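Encoded as structure tokens, the following chain is the form predicted alone, with no partner shown.
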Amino acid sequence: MEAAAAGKAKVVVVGGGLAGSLLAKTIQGDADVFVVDPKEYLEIPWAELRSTVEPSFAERSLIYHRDYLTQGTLVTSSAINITENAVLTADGQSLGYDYLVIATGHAVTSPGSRAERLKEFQRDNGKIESSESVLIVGGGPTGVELAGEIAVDYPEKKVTLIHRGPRLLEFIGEKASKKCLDWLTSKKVDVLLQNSVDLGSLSDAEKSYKTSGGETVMADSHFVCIGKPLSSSWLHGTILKESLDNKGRVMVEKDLRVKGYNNIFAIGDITDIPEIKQGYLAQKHALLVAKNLKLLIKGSPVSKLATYSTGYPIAMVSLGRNEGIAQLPYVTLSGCLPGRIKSRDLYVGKARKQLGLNA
């Protein structure tokens, strides 16, 4: 897995995750890249809620970061520190780079190693199966695509979902929204809206939840769905403390160079491009930068480097196994047909394809 090609261009990729796989992958061939991850693998995080009610299904969705880095260096640590020429990590590395990628998207807590990652999703599932109701907290895409996935494989269970907005999948239109509640609703899913649980009183051994609107809601296990916190704080000690807005996201330029810097890109979630923070859009950051670093490489000026525009928001949001809903440009569509887009198999194998790895 190393890299030594003498007076290759070196190139260090914060963060493991879809972004900065698939741009470390684009690229191993021409720099010398490094990987920094505390993670030995890539999780393609839309296969999640699968994989809870059907474990296996992580066997595909789990990618050791050795299997696509086949000519980089993974090094399994977090990054702690940037300076103007090396990336400080956790186990006392210093890696100096010519180029460097911030894409640490959100932040996880999930443990570095496969094996026990598979047996988190093993402890979910059976979590599930030895539940009659189940609560879940947040009306998200996570919490909505988890309450598909149980509703559609465990019919006979209760499902409940609790969520403190107005609306379902509050990112997209109002009738994508509306579609979902009655396709939940469908299937018995119970749906409390501006409602809210004290997430610190949560307890699989309570039974018994109470509401912000004073119901009492009766499950045997619980899941929160509730967004992650951007993984961005660490970066308030570099040189990029200047660079995050209010919100902790980095601000980039069209070519998505961090502003103020010409050898230092951010793609994905962590960015602050206004649009919504999708897996497919982190890979279409991942692919234009990696296309940048290329040019850069060879010699070619700032002002031939690509930009990035955004574009219409597309959504799609997985219904169980084989129904969704999409919301393109100009119409929103539920049912069979946006199932068979995405539902089957969650695009997971055309993920791993451009990583290079069979289907």
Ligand SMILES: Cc1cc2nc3c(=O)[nH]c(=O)nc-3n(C[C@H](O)[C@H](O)[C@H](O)COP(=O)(O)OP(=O)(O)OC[C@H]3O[C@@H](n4cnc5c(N)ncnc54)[C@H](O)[C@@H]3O)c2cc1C
Given for the second form:
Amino acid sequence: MEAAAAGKAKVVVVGGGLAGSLLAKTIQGDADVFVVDPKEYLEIPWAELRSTVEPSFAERSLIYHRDYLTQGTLVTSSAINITENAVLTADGQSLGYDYLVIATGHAVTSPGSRAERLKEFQRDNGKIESSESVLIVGGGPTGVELAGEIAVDYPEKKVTLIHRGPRLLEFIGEKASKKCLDWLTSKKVDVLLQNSVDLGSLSDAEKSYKTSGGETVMADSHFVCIGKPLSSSWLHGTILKESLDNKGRVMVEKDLRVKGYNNIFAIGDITDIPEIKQGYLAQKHALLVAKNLKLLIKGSPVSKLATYSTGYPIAMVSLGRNEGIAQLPYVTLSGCLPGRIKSRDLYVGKARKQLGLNA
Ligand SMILES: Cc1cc2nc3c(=O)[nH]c(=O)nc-3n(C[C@H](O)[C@H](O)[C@H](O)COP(=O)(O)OP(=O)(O)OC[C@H]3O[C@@H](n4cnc5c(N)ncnc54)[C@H](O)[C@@H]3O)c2cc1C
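Any chance you could show the form predicted in complex with the ligand after that form predicted alone?
So here's everything in the complex, that chain up top.
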């Protein structure tokens, strides 16, 4: 590209989640890198639930972007538009690019300031501490892992988990769902399946919640743990609007270029790659695109780019501090072995090391 020949190529990475941060860290010595994210920090998503029962855990799992982006530039704002050669941000900046990477994963619901996010964990922990009973709405990974953390750290508290679907953890296999249900039941968590509560009418002051199945759940506090939507609605008004599928996912080629573009890539949960949406795969995308960007910057043709292949859908769900469930090729395990792999440190040390930081 002309700009690349004139000096360092300019790479704009939109979204500093697990995928965007690793890509930016890996490519920052080879290009002029800009990371656009409304938060000043990367949050390791699955550490949220441990941080809710142990707020100090978040000190390691909320990582300032500036700590790994030592040679790049952080733009603390949301991207709102993309043209053929620039990304426009909510705070009015126009960032020219030679190469662009879309890594916006899921919608942003957390505050931009790391200090504010730490305070949120303190507040949520206070809510649990002062409750004798807790209602958790949503039986996906967030609801299940929160139920597990509370059941283990606060065994005296009554926990009810309500889930609209027919089984917990619907994103993985039925064996894993069953093992999870058995574990929660053994910890005296009440699991109500195929049931819902009207989220609009939820208030901690009420303490009594009517379910769609006609039951009444008494709880001193509640947590809503329904999955966050993808952060792709902002792409509808951009040059990439034709590159979205009907679920709002960005359609990519095997080399992770966005369909129809030679200099725009997409990585992580926002892509339409037909695989389970997991952070370790988002990080694989990041490393592959870092490699491809280095090739393009050196002048390699698009035909020489590395391609991505999907693997077996491995998943780990932690159940408190020592146990967990692992869906592996050919076998689904529960108990202390998967617990040893994920639940103790929740891979926080590993993720930090990948970004060149102390574990
Ligand atoms: C409870 C739970 C447990 C999990 N456990 C595991 C596990 O054990 N192993 C595993 O591999 N995966 C796990 N996952 C899945 C994993 O968290 C996701 O697959 C991963 O976070 C996807 O990374 P990402 O970078 O694509 O997106 P995200 O992590 O969602 O990051 C997106 C980033 O984009 C930013 N952003 C959004 N919109 C904009 C915008 N318009 N402009 C600029 N920035 C924007 C956001 O602020 C955010 O920083 C778990 C998820 C949950 C919820």
